[in-house]
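The chain that follows stands alone, in the form predicted on its own, written as structure tokens.
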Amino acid sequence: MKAEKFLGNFGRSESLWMYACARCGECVDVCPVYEETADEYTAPGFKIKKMRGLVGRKLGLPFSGGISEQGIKKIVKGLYECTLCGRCWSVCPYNYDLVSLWETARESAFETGFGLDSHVEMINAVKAENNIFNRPHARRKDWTKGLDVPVKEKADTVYFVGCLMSYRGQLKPAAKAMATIMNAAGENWTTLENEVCCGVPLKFSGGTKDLEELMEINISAIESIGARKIVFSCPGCLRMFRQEYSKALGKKVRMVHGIELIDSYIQSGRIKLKDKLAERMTYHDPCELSRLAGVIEEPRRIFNSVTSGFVELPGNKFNVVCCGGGGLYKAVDLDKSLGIAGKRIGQAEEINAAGLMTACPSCYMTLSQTARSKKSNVKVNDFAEVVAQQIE
């Protein structure tokens, strides 16, 4: 039975994490999905309790109890009703890597036939056209029209654009802005002639079977260019490269988010900005960029150079509150995802921010969609567009 193989990929570390859990409830108190759903199967500690019983039963441990296939389906539902934001990990007294735990469990769910149909469709799209939208691969560079975007055989820097920035119309201006900024700084950069999906959607869904093949295409292209730096607009792509691609590319290639690159430009004087805006603006830290990748002070230096009216949202920096758009959660429950985002827009309204900036395409889409539906006066902006408009 497929149920008997569920969580069969759990090794010693995952098992130890679950059995060391003291069920203190700290993770439950900060989970944005549990706060929105009140479903115990979305509570991190409860999921660990249920998975621990299942693994314990396989190991023949006492007091493990049994579980039906229907019970497994409930666990799996909770695994996918998660934004992978890492707030549970951030408050765990034992500092266990719970994001990795959820990803490993999702991989087991997918491989044993408990994966979601929407995720299967997404993976099939990646197989067919190398992007999650099943759009023609040949149109991946449509965003470059009307702009000086180089494609070089050799360059110091590669701009890895990603699926969202390449295909989503509302995000293409942000990709253009990043290109404009690098041109203004005199960066010796290029895009990949044949960029394909980085593979992070496969990792998030658990369907990692074809991940190596995707990675090899991008790795070969980057190595042939001889780049020493890769720039990303998407924090998901950045973390995927740092966690997986770095094993092949090694330490010789730096992997940075666009916000880190722009901060270095401003600090070194490679770009000059106009007089500061007076507009009251705030910043939503993407969970993957701040909490999970450690990029926290750079955006604040940038925005204090752009505007004299920068204010902080509550729940910021390492303790940022998720916008609801991560971990493929929008494909699982769009209404609940936007409900979480609505709270973030409400916080921006409470501090009277006219603009809400972010540095993640998923955050941008989720927050801007919510702001429109709420008819909010808060305008959601991508950081690169704001900076590009202020370059002298």
Contents of the next structure:
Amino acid sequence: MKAEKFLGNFGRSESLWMYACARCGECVDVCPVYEETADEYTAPGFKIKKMRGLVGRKLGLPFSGGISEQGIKKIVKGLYECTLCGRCWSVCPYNYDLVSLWETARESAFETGFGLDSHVEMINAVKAENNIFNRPHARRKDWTKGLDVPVKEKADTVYFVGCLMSYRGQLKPAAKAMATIMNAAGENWTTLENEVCCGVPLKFSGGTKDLEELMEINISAIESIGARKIVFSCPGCLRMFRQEYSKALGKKVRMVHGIELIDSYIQSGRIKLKDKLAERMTYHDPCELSRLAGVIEEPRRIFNSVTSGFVELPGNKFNVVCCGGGGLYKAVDLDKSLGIAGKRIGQAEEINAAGLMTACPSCYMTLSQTARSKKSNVKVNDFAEVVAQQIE
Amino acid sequence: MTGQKEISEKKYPPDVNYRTVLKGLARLDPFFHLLMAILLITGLMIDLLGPWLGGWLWSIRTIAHGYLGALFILVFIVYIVQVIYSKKMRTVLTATNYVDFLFYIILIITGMTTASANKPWIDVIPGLFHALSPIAEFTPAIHTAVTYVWIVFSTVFPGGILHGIASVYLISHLKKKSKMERS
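Since we've got the form predicted on its own here, give me the form predicted together with its partner chain too.
Below: every chain and molecule of the assembly, starting with the one above.
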């Protein structure tokens, strides 16, 4: 019975954690998905409680409860109804890596046949075309049309564009803007001739079987270029590289987000900006960039150089409230995902921001879609576009 | 809107060790847990070191354990009301937590009975005077015995704070071990 195998990949650390949890409920209070759904199966603490029963049963502990396929399906649904934003980890008094716990549990769900159909489709797309949208791999570089984007055999810096920036029409100008800024700064950079999906969507879905094969293509391409720095527009790709690729690429290769690179350009004077705008602008910290990668002050320095009207959103920096688009949640429940984003747009409206900037393609897609559907006056922008327009 | 808890910045992926755990626990109902810790320590001192405490015994029993115990009752009532109206009531708490609360209630009733010359429940429910008077004789023993049962319960069963700390110790131990194996 496949139900018996669920959570079979839990090691001693995960199993012990199930019992160590203090039941303080802090994670429940701050979870944006539980706030939106009010379904207890989406509450982090409740998922731990339910998984504890399964782990306890495997360990042969008394009072562990039964195990039914129906019950597991409910738990799995809850595991996928999560943005992996890490807010639960941030408030956990034990500081336990709950993001990793959810990813490990999703992996088990996928391996035991409880994965979602939409995720299976996405993985098949990655296998077939090396991108999550099942678009022809040959068109990955379409975003470069009409722009001086180098493809060099050797370069100091590699710009890893990512699937969303490469294929989503709305985001292509942001990728172009990033290229424009690097050219303006005189960076010796290149894109990969044969860039493929970094694999983070596979990790989020739990279908990690083909992950290594995928990673190998990017790793060998980067190694052959001899780059010492990789720049990302997508915080998901960045985290994937820092956590997984760095094991192969080593510490000599620096992995930075575009916003960190641009901040260093401004600080060192490699790019000069025009006079500050007067527009009232705010910034939504992507969870993966601020909470999970620690990039917090750099965007603020940039936006304070770009506009004199920079204002902070409530629930920001390390304590940012997710936009609702993380962890493949949009593919699970679009309405709820956009519902969470609607609250964020509402907050931007409350502080009378004309522009809402972000530094994540997934946040951009979710927030801009919501702003359009709400007919909001708040305009969602990618940071690179805003900076590129201000270069002297 | 989602709870706007302000947590100071920390590194991801996280390190789990005693320091991080104690730091995290320190911000969880700090007044409640501080009082609980004081009552546990002073209670154990009275029971185990009583004959050797000399003149200190009276101060520890009356002030540190007695008056702080009375304060704990008020804090406990506020705590329980908060729990009842919180989301965690229906999401994270399990039978062991409710048994934990039951232990607290027994300790509070027996503590009050032992400490108060008037036996407060006689004023509250006079009808129970005859039924409860003989029990009053045993309340100090019940109070002490339940404390030890609670310690064992909190250590062995999931949900208790001591159990949590013990588990986290094991986790950090395992992490250290795996790091050593990797290097």
